[in-house]
Amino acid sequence: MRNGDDLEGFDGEASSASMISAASSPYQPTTEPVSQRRGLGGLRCDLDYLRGTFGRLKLAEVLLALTAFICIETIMECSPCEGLYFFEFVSCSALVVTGALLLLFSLNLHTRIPQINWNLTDLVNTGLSTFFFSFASVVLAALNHKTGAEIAAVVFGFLAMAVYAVNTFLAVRKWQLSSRQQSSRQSSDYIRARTESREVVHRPEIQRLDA
């Protein structure tokens, strides 16, 4: 039988072996904070975007396009109906596309598809919506029968055109700024690469080591 000293020595050796095993183990405990997902499937609502200028403009565009579409849908009789149908198509298309972009931007889903230039996409959408809302509103104003629903649709159509025009102006400035920053970044990388290559050429000891 082992005496007390042998047992203490055995316990000390076991504890030392366990400490060495724990130190050499690749699965070490970490103190780094674990990121917690917010929302469904890691989706997070970007309140800063919704409170910003572009978020408010997008919300106003969606509401105005929806109101114009509802007004035009309440008209039961028309003659001719071409202007009404065109206005209906424009308001519905603007509502769907702008609503989809608002959803993508507010949930940061556009960051998962970096291959698409979202600034340019937003610029194209706002520019086309401005043009088609202005054209559809003018046509409907010229061909309407002075009913309340038609007048309301024309009013909301021009309001939507104005908001889209403001968004287009700001989107152009944002796109120009991002393009300028990208070009300056590329030029700085090119200058840095040229400088490093010149340093290698003018330092013969590096060439001898490479040889």
Contents of the next structure:
Amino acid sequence: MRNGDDLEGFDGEASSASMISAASSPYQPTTEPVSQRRGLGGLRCDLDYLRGTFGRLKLAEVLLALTAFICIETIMECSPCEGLYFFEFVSCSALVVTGALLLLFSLNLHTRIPQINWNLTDLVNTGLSTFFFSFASVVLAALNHKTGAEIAAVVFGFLAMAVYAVNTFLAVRKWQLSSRQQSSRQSSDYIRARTESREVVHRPEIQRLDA
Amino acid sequence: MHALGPLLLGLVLVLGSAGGRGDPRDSLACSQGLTCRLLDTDVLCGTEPAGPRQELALARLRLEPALRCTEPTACVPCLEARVRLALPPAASTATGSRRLSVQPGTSGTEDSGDGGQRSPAAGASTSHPNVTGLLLLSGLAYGSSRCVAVEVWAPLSPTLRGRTVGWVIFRCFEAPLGSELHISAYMNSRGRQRLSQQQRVPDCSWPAAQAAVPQCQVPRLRVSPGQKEVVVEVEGAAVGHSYTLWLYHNHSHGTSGPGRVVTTSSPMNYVLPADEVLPCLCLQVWPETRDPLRTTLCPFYHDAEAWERLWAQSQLVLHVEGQVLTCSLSAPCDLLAELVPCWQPVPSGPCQPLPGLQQPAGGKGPQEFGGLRPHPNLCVQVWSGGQVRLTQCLRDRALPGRPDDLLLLEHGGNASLCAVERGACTPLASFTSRGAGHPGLLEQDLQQDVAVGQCQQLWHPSNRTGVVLWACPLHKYLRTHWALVWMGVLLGAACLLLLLLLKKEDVKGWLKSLRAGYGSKGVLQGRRALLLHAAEPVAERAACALMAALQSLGLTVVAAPGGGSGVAALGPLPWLHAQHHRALRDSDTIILLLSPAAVAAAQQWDAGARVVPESRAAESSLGPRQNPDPDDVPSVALCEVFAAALSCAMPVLAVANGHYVVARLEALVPAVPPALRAAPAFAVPSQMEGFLRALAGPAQQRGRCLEPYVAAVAEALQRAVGQ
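Next, give the form predicted together with the partner chain, keeping in mind that what was shown is the form predicted on its own.
Starting with the chain above, the whole complex follows.
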């Protein structure tokens, strides 16, 4: 069921006036409003997302993970090397996955794949990254703390952990909000359909068919 | 002394005649005042008769070198014995005075003076009584001995008492060149007085011998070096004598090999190619005589090119047996070199010599490099004249240790470690691996490794204060960059996933086409068939099932539609005829599905009889004989389509031009009508395999793939017919 907001953004291409009946009618226009703005190959950049909180947080996460990765890659010799390898793995994976999610959200590609719950995916990613970054940074700080590159990697690791933690917190809050909203919307749709079906009974054309 | 010889010979009075056996060339001479006679030149000393009491005394024995010549150039060196005889003093005083008793000849200046003066005076007094004696001279050489007996008379005059009587000169005693000759002289009188002297027979260094003795005439060698060859000139060979030139390598473990021997008798030039010239190449030449003297010349010892050639021909071989390294340096000549171990971390890089570990190279066989343990990075260099001549490495052998190990040097005194790299030993506090990174990062770890024993000790010093070498593994401190590979994998997976999710429909279509494409490669791919069936329910069901099954095998099937009765049944006839004609034209297979109504229609053509109710009734297995059953009428009416189709088929069947296949529903039709027996008939579903094979046609290779489908098609048909 669409409310009037959708009708306002609509250019009137594919719906005819005859289909628009009273607001309480079950026959609502079912056509999608077609957008005029076209990007490269159908892709357009969602600047609102990038300017918003989550976009900025994601950018910060990607940059911090990248910096930490570069710092750890410049180290040539280590004793022991296990902490280094673990931190490397964590920062590399976080970088790629967060970067992919950033790309998806900023280009609005997530709408094209409705089968996956992208918000949940984002939440899981940030949660895991927070945990792993904290663990890896602690391990690295404990084992390797002699050279400048190692110390820099630890610092960036902790910073990334902090940003991921903030992101997790906000994502959890958003998820809780959206689940509450969804349940309330579902119940209101049901009520509306029920009241409208009762009204339909008094329609003359329907009565004629029964005869 | 030498001047006296010819003087005495000039004053000889009596020439001794050669008597008895012995060399006829032996000669005897006495000075004036003495008379002597050579009794025998080869007596057995000691067998002479004893004479009276000492009358003549021996004063002196002298030996002189001389030459005995048969020809002017064929002389033999020998020793001449000169004995000086003296009369002892008067008988009364003879016992007392021993003045002129045994005196081995020392300096003969006074004696020669006496002897020279006495001789003329002695010749005057012949009236005095004589004193005789037997002088025996024995010559002892290595391997030969000779005794000569000489009889001497001397006049007894009181003036001669106590003075020299004269000289007896015996010529000569022979012996080989340069050998020792022991000559003794004694008289046979009772008081045995014996003089002996030992002297060396002259050798070829005596100028008189060089010209006269043939053995001393050795050819001379002259070597003239050139760019590509060396010319050896042999000159001065004695005429008539041949000589031998011998080229050989002279080194400490004997002269090697037979060398090269050239024998010729005229002066000649021998040409030696330059690449055979080595520093130890020596030349020897000698004449072909008995016990010849040889001239040896080693002219190439200081030739730099010869040394270069020698190094090019020498070889260093390393053997590893367990923990012991053995080196063997083989060369044609003796080498003065040192074996120095060196460390080479990079195969193509420089090898850093390890000082203090060198060993002189011993020429005799393989030598053990004690104290050094093998490691893949170790090499052995041969140093000579301040430069490296040969190098041999252990890199290609299976040895414990890794090529990226680090060499640590521990000074025995203060136990401080330093890393050997790039020509210097850097202390661990400022050591960086790979040239970059934090200096001194690995100091503690490496020290711990050495203490724990993780490092391999390469050098065990013989004394406590020497250096110790350790090879420490470094690979566990150098990190690998597999994270970059992991990043690539993640990115690739992310891209792939994104692509799949965005282009869902395309992917699905592609997958479907894959599946359809696989299915379309069915066993009956590319063949077309026309399925003719009667318009009765069971036939239609069977036709539908068969069509679906055959289409799934890739066969393109067109079935004649049924339905309706009367004129409605005839509706599709033009289309049917068109299909039939097209099938015949394109050589498609035409399947005649025989159901009861179809059999009834086919029986119209039996034996050429057309529309004979009786015969029809008689041959039909359904319905009674006599009367055309009303039940038959609907069957005939329904089969008009089939009958109409058969009207096209019959003439073709008769000529056997088309590809007709008859499929009989065996549950309903017991036998194929005679009219259709010209075509191959199969009872379906039991003979489904044969039926499908007939549909597949002459393509033999498809036949093998039919088995899995036979059961499926038969089951589909069974289900359709059974319903």
